[in-house]
Structures are given as C-alpha cells and as structure tokens.
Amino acid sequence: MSLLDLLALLPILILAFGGTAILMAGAWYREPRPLLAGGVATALIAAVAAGMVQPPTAEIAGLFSAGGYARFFTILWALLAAAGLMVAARYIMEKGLGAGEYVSLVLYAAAGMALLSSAIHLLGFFLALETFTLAFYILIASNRRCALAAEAGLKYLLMGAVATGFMAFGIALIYAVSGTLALPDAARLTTTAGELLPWGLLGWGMVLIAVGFKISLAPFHLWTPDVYQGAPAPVGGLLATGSKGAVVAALVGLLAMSGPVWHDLTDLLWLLAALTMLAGSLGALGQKNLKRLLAYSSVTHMGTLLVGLLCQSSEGLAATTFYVVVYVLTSLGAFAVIASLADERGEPMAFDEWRGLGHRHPVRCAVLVLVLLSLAGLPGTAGFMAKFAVFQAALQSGYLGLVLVGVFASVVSFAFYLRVTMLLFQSEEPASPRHAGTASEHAVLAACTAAILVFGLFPGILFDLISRILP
C-alpha cells in the first residue's frame, strides 16, 4: 500500500487509530466522560476529514473506492458513531461498563462500515463486513449482567458465523469460475458464447444468502427480533442502522460497477423482496414489545430497499441511497427515544410501559410519533419521500407487482405504528415518570427530528447530492 493510499484512507485511519488510543487510555484511566468525549471528537474529526480532505487517488489498493460516494458514507457512519456514543454515555456510566472498550468498538465498527460502503472488490467487501460484525458481537453482549443481552449476543454470533460461511464459500466459487474477485469480471455469469456458468450462479446465490442474513431478508430474519430485544438500546440503534445500511450502500456501489449481475437471479430477488416486506409487516402486527416491533419494521424496510436494488437503474440506485440515509435517521431516532427514557427499571419495551407516557414526556413521545410515522411513510416526512422514490423507480423498471406488495405492506405498517401512537397518549392510566434524559440524548433527538422534516419537505437537497456522487 502506497503513501497515496494511506492519505486516501485518512478518515478510516483516524477512526481506527483514535479507537486504539482510547482503548489503551481506558486501560489506565477509568473515568468515562473524557473517554466518551474523545470518542465523539474522533468521529467528528473523521467526518470532517472525509468531507474536507480531497483524496489523492481514486482507489485504495484496488479494494476500496475513495470517490465521492465512499466519502459521503464515511461521513454518515462517522456521524452515526458520534451520535451513538452520545446516546450511550449515560448507559455506560450507569451500568459501569468499560468506556474505553465500548468507545473503541464503536469507532472500529464505524471504520468497518465506512470501508464496506466503499468496497469495489469482493475481498474488500468480505474484510470490511467482518470488521464491523466482530465489533457488534461484543457490543450486543456488553452488559454481562443482563441475561437478555447475553442471549442476543450468542444468537447474533451464531447467525453471523453461518452468514460468514456462506459468504466465504460463495466468494470461493466465484473465484473458481471467473479467476478474479475484482468487479466487474467477477460478476460474469455467462461465457463469451452466452452459456450460463452454473457454479458462478451458485456462488452469487450463496453471497445473496449471506447478505440476507446480514440485513434480515426473509426467511433469514428470524434472529432479528430476539437480538433487537436483548441488545441495549444504544447498541440496537447502531445495529439497526449502520450494520444494515452499510451492506446496502456497498451493494449499490458494487451493482453500479458490475452491471446486471443479478439478471439471472431476478425472479429469486423478486420473491425475496415480496416475502420480506410481507413477513416484516405482518409479523409486526402481533407484537407487544416496541423493540421487537422495530425489528420487524426493519425487515419490511430491507425488503423495500431490495426493490430499489432490483431496479438496477440510476433512478433505483439513487432512490436506494436516499432511503438508506432516511432509514438511518429514523431508526436512530426511535432507539434514542428508548435509551433516553431508560431508568433504574430498565428500558421501556412492553406496550404497557408506554401507555400514557406521552402525558409525562410529551416532547420525546412526540419525536417517537414523528419517527414512527416517517417509518410508515406519512406524507410530509422523509420516509414518505424515500418510499415514493423507490416505488417510482420500480414502476419505471416494470415491477408493478412489487410496488403493489410494497404499498400493501406500508398500509399494514400504519396499523402497528398508530397503535403505539395511541398508547402513548391514552389518559385513563397515566404512566409513571421516566428518566428526564440528558443534553446529549436530546441533541441527537433534535438532529434526527430536524433531518426527517427537512428531507421530507425539501428532498431535492439530498437527491441532488446523491445524483452527483453515485459511482
């Protein structure tokens, strides 16, 4: 790796070395506040470096891109890490967790997500994916005194190991057929005579299964509700947003480079997208736990994102990228509300704990209502514009059936989102007060709220930027 490659990697190096420095400092200095402040500062510096420092080369070691698309997502994941640490500050101090270890793992995860979003080579895709997945194995089970967290960590570890096996075997088959892991050559599924390469098709199918595990496509989504319920809300927010968003962002970049790699998998992808949207929306209907509801909600949104990827057009990729950003903002806001209301009784999860809570904490519950309605696709919110863009691209690509399934899933989603909204403001049984929250938690909620409203009312701001940076 040359000096130019290292300069292009500057934001990633800031995250990685900053995380290492905080990890070493935490071994001798146990006061959490300076370590948390250092982690937030490191993430913000990395975001500024990604936005302000022009990389001297377009590619890094032939594995990762250093273009505008890669830097855009580096900024997003660095800001997500900073917001995640701000939300987690009180959780770390109250549970007595090692701040150095927690902060370093979040920064390592952000570095891995940034690398994944910029992957242009299957080897880079695999390495970056496993980098942040390893960090999440530990973060989910970070509260060792909580049985639910330990169970969630074990389930995520087992499912992650299975997905890694599929991914490695699929990449090996692709290499055996094509002789390379570099795109677009690795995406060839036919010979020069037009004959199908069945082993290459099998390899890409196994990669698709691994991706299905990682982003909770049905029927590979069954781990999601248990892990979301058991993971601490600050970790759940990162898991629901960054880990899934980075995979989708990487797929957008890979598809833009490799062309119609999924042409022979179109029918399977159509079925996966439809099944995922239906499984998520119908599965959420019977939930009585908000975190499990958000898990099934995420399944529905991953199916919608797959619709955008299936279009394989510039409009579809732009809509998918917009959707990823909006999904990150809304899901982070939902988990931040849960974390801000946590007290000595734990996090409010069961619906009975939310009944009448809107009268005790009207501002934060109003934020939760806005976030949920944005996830449902209420006009005037960013979530509506994201769904509209994806479905419009699908119609232009001829996927009318998928659009009808997606609209049906969105209509169903209003039922369970509005159910939570009504619970919040029921007055016959006022809920007991919860924690007042901290300034850092309120700042994250304010930022998410502002972004949801701005991108909902003025989506062109983000769409114009995305159109300029798409690979």
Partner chain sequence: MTIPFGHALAFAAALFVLGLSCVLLRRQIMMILIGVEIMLNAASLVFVAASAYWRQVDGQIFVMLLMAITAAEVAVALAMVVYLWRRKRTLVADEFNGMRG
Second form
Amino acid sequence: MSLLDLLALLPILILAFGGTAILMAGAWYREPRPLLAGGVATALIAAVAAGMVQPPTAEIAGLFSAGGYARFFTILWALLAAAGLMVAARYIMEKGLGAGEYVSLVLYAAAGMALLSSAIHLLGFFLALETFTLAFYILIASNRRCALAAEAGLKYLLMGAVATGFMAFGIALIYAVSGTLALPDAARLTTTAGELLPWGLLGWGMVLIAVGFKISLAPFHLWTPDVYQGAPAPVGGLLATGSKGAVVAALVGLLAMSGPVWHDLTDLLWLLAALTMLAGSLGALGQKNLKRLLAYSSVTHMGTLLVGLLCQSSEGLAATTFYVVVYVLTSLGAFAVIASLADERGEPMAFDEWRGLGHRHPVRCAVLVLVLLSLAGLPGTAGFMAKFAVFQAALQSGYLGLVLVGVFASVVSFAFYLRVTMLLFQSEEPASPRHAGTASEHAVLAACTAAILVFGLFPGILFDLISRILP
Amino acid sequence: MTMLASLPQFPWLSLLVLLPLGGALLCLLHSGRAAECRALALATSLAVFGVALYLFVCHGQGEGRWLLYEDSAWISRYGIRYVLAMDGIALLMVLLTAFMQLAAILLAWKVERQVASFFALLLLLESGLMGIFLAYDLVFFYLFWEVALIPMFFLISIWGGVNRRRAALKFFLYTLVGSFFMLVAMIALYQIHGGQTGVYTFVIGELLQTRLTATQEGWLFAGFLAAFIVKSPLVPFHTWLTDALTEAPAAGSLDLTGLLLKTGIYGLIRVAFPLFPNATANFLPILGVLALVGLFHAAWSAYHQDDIKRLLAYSSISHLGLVVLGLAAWQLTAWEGSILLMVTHGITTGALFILVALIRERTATRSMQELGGLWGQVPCLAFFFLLFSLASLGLPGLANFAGEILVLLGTFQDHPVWAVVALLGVVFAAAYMLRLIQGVIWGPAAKERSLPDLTPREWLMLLPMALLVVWLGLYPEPFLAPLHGTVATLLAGGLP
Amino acid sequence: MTIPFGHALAFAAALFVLGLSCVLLRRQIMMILIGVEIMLNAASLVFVAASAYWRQVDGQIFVMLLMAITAAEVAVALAMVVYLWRRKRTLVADEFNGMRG
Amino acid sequence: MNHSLLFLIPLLPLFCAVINLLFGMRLPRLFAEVMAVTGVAGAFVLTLIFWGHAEGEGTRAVLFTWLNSGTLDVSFALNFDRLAAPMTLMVTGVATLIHLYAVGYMHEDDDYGRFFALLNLFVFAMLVIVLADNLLVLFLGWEGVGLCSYGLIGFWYRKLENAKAGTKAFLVTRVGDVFLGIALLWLFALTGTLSIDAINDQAAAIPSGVVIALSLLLLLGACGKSAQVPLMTWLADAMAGPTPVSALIHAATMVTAGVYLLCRFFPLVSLSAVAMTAITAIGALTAIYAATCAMAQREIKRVLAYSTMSQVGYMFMAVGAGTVAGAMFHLLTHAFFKAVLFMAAGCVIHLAGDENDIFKMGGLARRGPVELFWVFLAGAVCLAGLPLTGGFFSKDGILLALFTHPDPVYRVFWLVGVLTALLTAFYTFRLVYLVFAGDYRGAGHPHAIPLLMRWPLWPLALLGLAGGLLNLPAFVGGGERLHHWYGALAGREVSASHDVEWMLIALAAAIAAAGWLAAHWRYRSYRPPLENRASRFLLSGWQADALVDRLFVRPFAAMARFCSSGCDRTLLDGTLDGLARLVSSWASMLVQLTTGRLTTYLSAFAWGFLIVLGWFLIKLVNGGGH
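Output the structure of the form predicted in complex with the partner chain; the preceding block shows the form predicted on its own.
Every component of the complex follows; first up is the chain already shown.
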C-alpha cells in the first residue's frame, strides 16, 4: 500500500475517516444538525475528490481498480449517501437517534459500496460487501421505538449471515479450483479445467446465491418486503438503491473486465431472471402497502437487470449500467417522497393512508406519480429508456423468451402502479394531510425528478458517459 | 430514400406538438385561478387551430411525398431521430385534432373539480395526438403513442362516471399490451435493418428498405398489428372502448372517440402497411372480413343499448369498421373515402357526444326510458341532435355520406361482396340511429321538465360543427385535394 | 504426511452441510447464528486446504480476514439478540412475524 | 338564358325551407305561410318559363364538383329533358295547391314553422330526384325524400305511434335504398360513370345476365319508395301524418318516384324481357293485393292509401308492358284525382269532428258545404275509371298495352288488371256511399272548413276529369300528345285493330258500372262492417306486418341482444375478467409465500441452494463440457 495507492484510494478514505471523525464528535456533541451537515459535506467532498483527483495507479493493491468505472460509481454512491442523509435529517431529529452514529454508518456504507463497485479481487469483493452489509444491519434497526424495525433488522441480519456463509464457501471453492482470487482469471476458470471445473461452477453458483440474497433475486427475495416495510424510509431508500446497485455494479465491472465468461451459468441466470421478474410483478399485484409494493417492484427491476447481465455483450453491460443509475435515482425519489410525508403518526404506508393525498399534497404526489410511471417504464421517463436499452440488448443476444416475460411483468407492473396513482387522486373520503416536508427533502425530490425527465428525454448524455467509462 | 434535408424553414410541426405542451405547463402554474386556466387553455387551442389552419391553407398542396419535414438528431446511440413529417393524411388529422380540441375545451368549460389539471391534461393529450400524427421515427412515435394514453387515463379515472377506475385501468392495459408487442417488433426490425445495411436507425423512411423473409415479416407485422388493431377497435378487441367512453367525462369522451380511435387506423396507414407490404397484402382479406364483422356486431349491439352514450360508442365502432373496410380494399377511392370518413366521423360523433353531455347536464340521465319528447322542451338542442344523428346515419348531403359512398364505390371495384354487405350495414345504422332519435327527441316526454335551451357557449360549439357537416357533405373537395398525392404513393407500396 | 486435497474438501463440504442443516432446523436465533458460524468455519477449512494445495498464502490471509469479519458480524448479531430479548422476552425466530403478505 | 339558372327550380323551395326552419317560429305566421307557398309556386312558374329548354335533347346544368377521387368525378348536375319537364310541372303544380290547402288545414297547429319547412324540403328533394343528371344526385334526392316523409309522418311526435310510423317508413324505404345503392355501385364499376344518360347509352354493352340483375335491383329500389309488394307495409301506417302530407307525399309525388326511376332507366331495363316481366308481375301483384285490402279498410285515409298502392301497381305494369308514355299518363292523372280525394278526405274528417272511421260517418253531403260532395265524387269517378274521365283513358291505355303485348303471359296480367279495375270501382263507391249517403252515425261536432281548404280542390278535380285530353288515344280522335312529347323515350308503340280497342273500352265501361252497382246494392242502406277472419285478414294487409315482424324485426332484436349482452358482456368481458382473476390468483398464491416467519425465508434459501445443486449435478453429469 504505497503512498500512490493511498492517493488512488483518496475518496474512500475521505468517506471512512470522515465517518469516524463524525462518530467521535457525536460522542461529545449531541446536537444533530451540525453532524448531519458535516456528513453531507464529507460525502460531497468525497464525490468531488473522486471526480477531480486523477488516480496515479490503475489498481490499488491488486484488490480494487481506480479506473474511470470505479470513480464513476464512487461519485454516484457518495452523492447517494449525501442525498440519504439529507432525506434522513428530519427523521433523526424527530426520533432523537444518535446523529453521529447514523451519519457515520451511512458514510461507512457509502465507502463499502464504492469499494465493492471497484473490486477486482474476490477478497476485496467480500470485504466491501460485508462492510456495508454490517452498516445496514444496524441502520435498519436504528429506530428503537418501532417494533417492526427490530424485526426487519433481525430478518436482514440472519438472512445476511447465511448469505455470507454461502459467499465464503463459494469463494473458497473457486479458490480451490482456480488457485487464484483475482477476479478476471478466477472467473475464467480455464487454467485448471478438467474434472474440477464443475466444482468451480458450484462455487460460482454459491456466490450467485449470496448475490441473489443481496439483490433479492427470485427464491431469495422473501425478506425484501418485510425489511422495506420495517426499515425507516430513509434507510429503506439507501437499502433499495445503494446495496443492490453496488452489487450489480460489481458484477458489471467483473463481466466488463473478463468478457463473456459466464456462458455456463447462462441457463441458471435465465431461470433466475424469469422467476424474479414474475415473482416481483405478481407479488406486487396483491399488495395493500406502498412500501411492500416498492419492495416487490425492486425485485422486478433486479430481474430486468439480470436480463441485462445475461446478455454479456457490451450493449448489455451499457444498458445494465444505465438501468442501475436510473433505478437508483427513481427508487430514491420514491422513498424520499414517503420520508418527506412522514409525521408524528409515522410514515404513510397502507393504501388507505394514501387515498386522496394527491389533493392535499399535489406537488409531491405528482412527483410520486412521475416516479412510479418511470419505474413502470412510461416513454418520456428515464425508466422507459432503461427498459428499452435492456430489451434491445436482450433481443440482440436472442433472449426473446426473457423479453416476453419482461413484457408480461411490465404490463402487470403498469397495472399496480396505475392502481396506486388512481388511489392518490381519489376524491371520496381522502386521508388526513401529512407533513409538509423540509427544504432538504424537497431538494432531493427536485433532483430526482429532474434526473428522471432529463435522462428520459435526453438519455444521450448518460449513454456517452457510460460508453466512455466501461472498460 | 435520400433524406429530405430539413429545409431551413420555420419549424411548424414542432410548434404544433410543443405549443399545447407549453399551454399545459402554464395551466398548471396558474392552478389556483380557474378562470385564468380556462382562458389560457382556450387561447392555446385557438393558437394551435390557427397554426393548423395556416398549414392547411398555405402548405396544403406540396407535390413531393412530404408537405413538411423536420429532422434532427435525438439519441444518436440507437439512431433515434427527432423526425416530424406531414403528408396529406397527417394534415387532415392535425386539422381534425385542433378543431376537436377547441370543442372539447369549450365543452369542459363547466368543470369545477381541479380545473387547472383538467385543462392541462386535455392540452397534454392534444400534444400527444399531434405527435402521433406527425412523428416519423418509430421510437418517437411510440413515445407519443403512450404519452397520449396517460392524460386520457387520468381524465377517465378522476373525472369519470360511476365505475371509472375499472374502465380507466382496462382502457390503459388493453392498449398497453398491444403497444408492448409493437415495441418488441420495432426493436427486432431495427436490428434486422442494422444487420443488413449497417445503418442502425429507427426512422421509418430508412426502415422501408429492409428486405425481410416471409416469416420475419409476418411476425413483425403481427407485432405492429397488435397495437393498431386494439386501438382502432376491431371487434374482438373493442370492449375497452365502450366502457371507457361511457365512463369518460364529456370532453374526454369527445377526444377519445373523435381522435384516439383514429390513431390506431392512422398507425396502420402510416407505419404498418408501408413497412411490411407483402404481409399486408395477404392480410388484407382478413382485415376486410374483421371490419365487416365489426360493422355488424357493433350495429347490432348499438341497437340493444339503453344508455345513449354506450349506443354512440358502438356506433363509433361500426363507423370505424367501415373505415377499416375501405383501407382493406386497397383502392385509391376507397382509401380517400376512409380518410374523409375518419374526419367526418370525428365531427359528427363528436358533436353527438357534446349533445349527450348537454342533455346529461340538463336531465341528469342518459337512459332512453327517462328521455323523450325533447323536441318540445329544447327545440334548438333537439334540432342539432337530429341534424348530427342524420349525418351519422349517412344521409346524403351530410358529412358521413361523402366518405361512405367513396368507400363503397372504391371497395366495389375489387370486392363487390364486401361493398354489398357493407351497404346492408348502412341499414342497420339507420335502425339504431332512428331508435336513438325516437328515444331522445320524439315520443311522449317521460318526465315533464322545464329545460333551458342552448346557451351562447353551446351555440358556439355546435354551430361551426353543423356548418362543417353540411359543407363536408356537399363540397368535400378542399379536404380531398391534399389526399390524392399521398394516398397514391402509399398504395403504390409507398417507397417515398 | 499431507492429507489429500479431496478428503479435506469432502470434510469441509460435510461440515458446511451440517451448518446449513443446523440453520434450517433449529428455531432459536442463537442456534441459527451458531449454524452460520459452522458454515463459515467450513469455508475457512477449504481455504486452508486450497492454500496448502496451491502452495500459496492467499488462502490463509483470506481466512484471517474471514475471522475478523465473522467476529464483527457476531458482535452485531449478539447486540441484536440482546435487544430483541429485552423487547420480546423470546428468541424463537418465528415469534417475529409482525409483517406478512 | 344561362343553363345554371335551372338550379333555381329546386333551390327556391330549399331556400324557403331554410328560411322557415330558422325564422319560421319567430316571425308572424303569415310570413311562414307566404314563404312556403311562394317557394313552390315560384318553382312552378320557373318550370313553365324553362319549358322551352326541355324540347329536343333537353339541357344539362352543372353547378360544382361534388366528389372527385381517382376515376370518380361526380358533380351537382341537373338534366331538364322531355321526361323530367312534365313530371316537374306536375310536382310543383300539385305541391302549390296542396301547400295552399295545408295553410288552411294546419291553421290551429302552432308548430307550423317546422311543418312548412319540411314540406318545402320535401318538394326540393322530389325535384332533385326528377331533375337529377347522375345517380348520386338522384340518391341525394331519394334519401332526402325519405327523410322528409319520416319527419312529416311523425310530425305530431307527441303520440308514440306517429313517431313509430315515421321510423317504420324511413327504415323500409331505406331497405329499398340499399338495392338502389347496390345498383349504383355496380353501374359505376361497369361503366366507370354515374351519369344516367351515359349509363343508358352503354346499356347495350352490358352482358344480359348483369342487365337482369341490375334491373331487378332498380325494381326493388323503386318498390321501396313506391310501396310495392315486398316493401309496401309502411304506406298504410304513413297515414298517421297530417292529411296534406298524405296528399302530397303518399298520393302525388313520392310514391311515383319509383315509377319515374324505372322510366329514367327504361333503355337499360327494357333490354331484358325477364326484367320487364318481373316489373309487370310486381305491379300486378301489388295492384290486386292493394285493391283487396282497400275493400276491407275502416279508415278513409287507409282506403285511399291502399288505392294509391294499387294505382302505382298499374303504373309498374305499364312500364313492364313497355309503354313509358302510358305509365307517365296514368301517373299524371292519378296525381290529380288522388290529391283531390285526399284533400277532400281531409275536409270530410274535419266535418266528422276529426273522426277517421267511415263507419262512424255518413250523410256528410248534407252536413258540410254541398260542393265538397261533388268534388269528392269527381275524384272518385276518375279513380273508378268511369268512361270519359282522365282515370278511364290512362287505365285503359295500360290495359290495352298489356293486352296487345306479344308475350302471352301478359294476358294473365291483363286479366288481373281488369279484376283490379272492378275492385277499384267497388271500394271507391263503397267509400262514397258510406261517407255521404244515409244519415250521420258519428258523435263528433263538425269543424268549420276554412275557405283555403275548399278552394284548391276544384282545379285538381277538373284536371282529373279532363286528364284524358293529355294523351287521348288515336282511335277516339285524340292526338296522343303525351306520347309524341316523349318521342324516343316513349317506349313501345301500342297499336291494335279498331274492334279490339272498342271491345276493351266497352269492357272497361262495363266493369266500372258493375263495380258501382255492386257498391250501390251493398251500401245503399247502411250495414255494419262484417267481422270475419277474411275481413280481419284483409284489414291487416294480408298479415304483412306480422310477417315482417316475425321474419325481420324479432330476429334482428334477438341478434342485437345476443351481440351486445351475449358476445360483448359474457364472452369478451368474461374472458378479460377471467384473465384478470387468474393473474390475481397467481399473485395471492405468491403472497402467501411470504408468511412473515423467518424459517420460511431460510427454507427459501434452501430451495435456492437445491436449484443450484441440481444445476451443478447436470453440469457434473455431462462432464462440465463448455
């Protein structure tokens, strides 16, 4: 770890040490406002550092790359952390949580995500994954007064622990078969082919199970609705966007570096993708709670992302990256709306708490409608361009079957999203008005809306950026 | 096709599409004050109508394939371009949209709930429709195809009738399924074309040259057909329309029947037929038979209805069946008749929906048992109702007859049996329209009511339509002139 | 006398399956956590065996880090267990089914 | 004089109609009445002025192109030729008198604006039919006439059965229009043009089978409008309209439009003998059918309606027999005396206190003005065909044409014609005796008959009586002026030896006398109507309505029910809702999976692991070939 490596790792160091500093400060100085401001500042500085500072070396100690791709996602996760903190500000102050602890945990999570996105070594992959998972274990259960939060925390913890078990055993098998942990060669498994190959594939299978838990693929997604419902909205926002986005970013990075290496895994991935899309969309159809609906919708989106990964073509990877960025922005918007409406009676979750809110809070409900329509894939919004790109890539690689499943899932998702939008603007027995929301929340909402519309109508900007950074 | 470089002239077509959008945003900004929103909406739609009229007058007789053509890059990664192209047919549709929008806004003058968003949605719908009629790039077309659905969905689900939500959801999902198949077919065509010529683009002009095998063409044509058949409700796929129309608010149903139904047929003419000539050729007989079945099924169903709005919905389906039959005949006169019938049907059925709304405002009912004897109570309204019903019935000298006779004359050339059967359908039209007229105007008044006759606003809506109906019936020449060139090229395999 | 690589793998696999079945069958949270620990140890075993087989030190470094992470995880898990015990006076996993559907 | 002034003839009534429609109710009543009458009278005067243009080939006036698309180029064009001129004169003349009569008749009715507008509109539409140069303009007039008759029959819309009668008339005539439409389409496909003269010129080129089909289509189209056998059920119910309407539409003009159509297309129709026989058969069948029904009718106007149907049947027989001049001759005389009869019937109804049933009248000769009886008698005498009257010569001309037709089957039609003449005489005088003879049986108190309702009757009565002079047969020393007027258009030259003609004239006179005597014997002293199955059968027009109802109306309604509730609601909506329920059942199944208990979530992990293991074993089995 020479000085140059440290310099290359600068943004993540800023996040980590910033978090520690705020944690220490929080011990003496309980006043939440400055701590939050400090947290947001740290995140922004890290983002600027990632953007400005040209890393001297391409790789950091063989574990993480510092290339354009990694820095792009470092910026994204840093901005996400900043937005998450801005959304959580009012929540922390009202619930009287330890501002220092919350902010530092979020910053550690951001650091973990940035590391994961730039991991080029299984060890780095494993370390980064565990760092932000641990941070989330605590963040989810942070609201001591709410019983459901504890339950959600427990579920996430136990499932996470089992997943870590699978991940570790998987990596071990890969290491046993390929003799190396560096990702491109480990993935290729060509060096020691012969009779041990299936065991290597089993190793990758088990890593896939752990990844499946993390980005809630079909059979491993059952925890998602409960955790999203239990976790407070700001944490749910980070969980839905950051943790999933980072893992997918890592997989994209892996595939981008090593080329089409997963041809043995394709039929397994095909099955998982189809199952996920169906489970997500059908699950959401019967929901009566908005956060659970968002959870299932995130499952569907992960299925579509898997379709993008499956294509293993440069088109597919660019489409998946675009999809991840758009998905992160839209989901954040959705949870930000829920957080901004939360008041002393808690967050509006069940449908009859949302009935007719459109008349009381027209602007924010309009944003929510735009977000939902973007999640559904209405043309004109970023969601459509993302889905269009993935479908185009999938068709190019000949996965017509998956595209048709995707079409069915999209139609079903339009159904339940539109049912929510109708609910919002229902005029008979409307629900009581909610909190007016603070400036910081409105800023985040404005940013998300702008992103959805800009990337929807002028996606060229993001596409060019992605094609430049993808190796 | 040598890309017609966008002549450096005023971007009229972009103005047509973006002006209503601007109006909608302004309406939302003034959401507080209802009066201002109404004035704003009216001003915008008047401006759009002015532009459309100017284009009709000045740019009506261009010789080449396109009267106006605008083209600029949009998403270069996928070769998606911002292309707006107007030919004779698009010109008529744009004019119809602008005119009907004006009537819709006047009709919606008495809306109380959320006036601003109602008018904003109406203007957004207009912008979507303008886009559908003008866009010449597949993804751009698809963008407007879906964007036009959203305002209609909200209009029905918020301001609609009793079970409006079910109808709105059914309406949206029905057309959505069709359009998703179109999306997949679009992408597949894009890739095949790219594979063959190395040029990856979505502009229809370019995609016309793709050489497709029979199976490929069949499947892609089926994909596009799914979207357009559902939208121009051919019979087995029409149940969404009757629910949506009966539940939609007055202005919404006016736009739905007057314009949205035309987008389906317009899509066939502009996108599906030119792109897949051979698949179209052997699909035409099926299309013709479907149209005929639709014509009769809708006529019979209309005869059985009690709710006058639902009866008019079925009558729309029946008329559009005749329009599609005209297209299926693949003959110059038949096509011009179909397009003329699309315009006149928009006006006559639109006017009838206005009248139904006015009757509902006065008598708070739409069922024929409770209506009747209106001639005595509201003579002017009843006269207009009679005039437009007769026009919709196909009485010679009024609007629909010109279109219908052209369709029948054209269809008879190659498919005499179709024309004769369609002519029989015209008697069925007389049956249910006369039942409607008798149920509403003549006969003893079910309940003695003192009803106010037409107010000046209502006169302003109905009089121009009445004059237009008579004018189109007697001298449709100015509206047929722009069509000759365009229809000829489209029929000749349409390689511009 | 080095143990053949296959035997180590088989043993580790058996250990892994044991841990997994402990996780699935037991209803107490504590026992589930113990099961997880067994699975992690099985992974460490494979690492050590592989490192020996490949004559590389990577595996063992991984094991060191794995232990560190396991420790952190157990710390957080036990904190959660204490917190849950104080709330619900029970540690049966299925008691916590406030959210469903 | 510029040809396009010809357009003034139809446009004048249209202009007055529009004025009446818009300002009729606002301006004083007199203004509307004057506007209406001048509209039609003006057209009459213009026809006289333009009479010169009709000689020779006639003049054609074109206003502007109506439809121009591809090969089709149709414009609003009028053709004022030999055939059209007398017809226009008759229509405008009779219409003027009937308008005057209507002013008196509708005196108490307050909705006069709409009435006069519709009446004028009707005259406009009729003139368009008569003067049309191409089939499309003819179709415009054809449907316009249908619309006006619908509006006028259902004029007193407050009573539902009037509105129903109007709708029935419109629908049945619309069925006829369909056949005309098919002929129109076919002719355009064959000849590439819709101008009637061009079609007639190219008629020879059309293959014979097609000519037969076209002629039958034209025949059915004509039957619709002229209420001939297959499409005749609407005429009897059309009497629900006010009497001037019945007089104008259902006596003089609309019902003769069918005959006029056949005359217009005579060059085409006459090419096929089969078609001509069919026309004659239809005419004969309708004549005998209507005559029998007229005998059993109870209402005065229904008797006259059936008699009109019967007389139009005669005109069809004349066209079928090949003599256009004979048909037009009978058409003109019939227009005069039938108009008189209807108008007189209007006065009679007034006298009987708005009572229609002739069995509740009687002795009206004494109750009202005495000349009413004489004018009614004049019309009745012409209808019955007593010698020297207009009706006698025109009917005799037709019977002569039938008798001298080369084809033997026409003898049968001649016999039917003679029998119908007998029945006609009988029911005419039955009507006269029941209405005027004996003492008053009704309860109503008589309304006063305004002057305007009495004065216009006389000219028509005289025209009816002196109608014979129009086309006096040669052997009686007549100049056959109408026949020469038509020249080439007149059709077959009817000539027979002197003794045959005298024999026929004697026969006709004897029949008329016999009919009178029978009626005299039967109804001189009042007898209540006999109620038996036969009379009820005849009263209801051979159960035609019931037949049509069972054959068409009921299956149509059943099909409508099947289509809308059967197909749409259950089948289509059913499948959609079923699909929706299926998908939501999947959804609820899936949702049950998340039971909330941790053990199920962990078991899901196990299932996932099993999938991977299964996939791994497959890979193991086929050697991990990659």
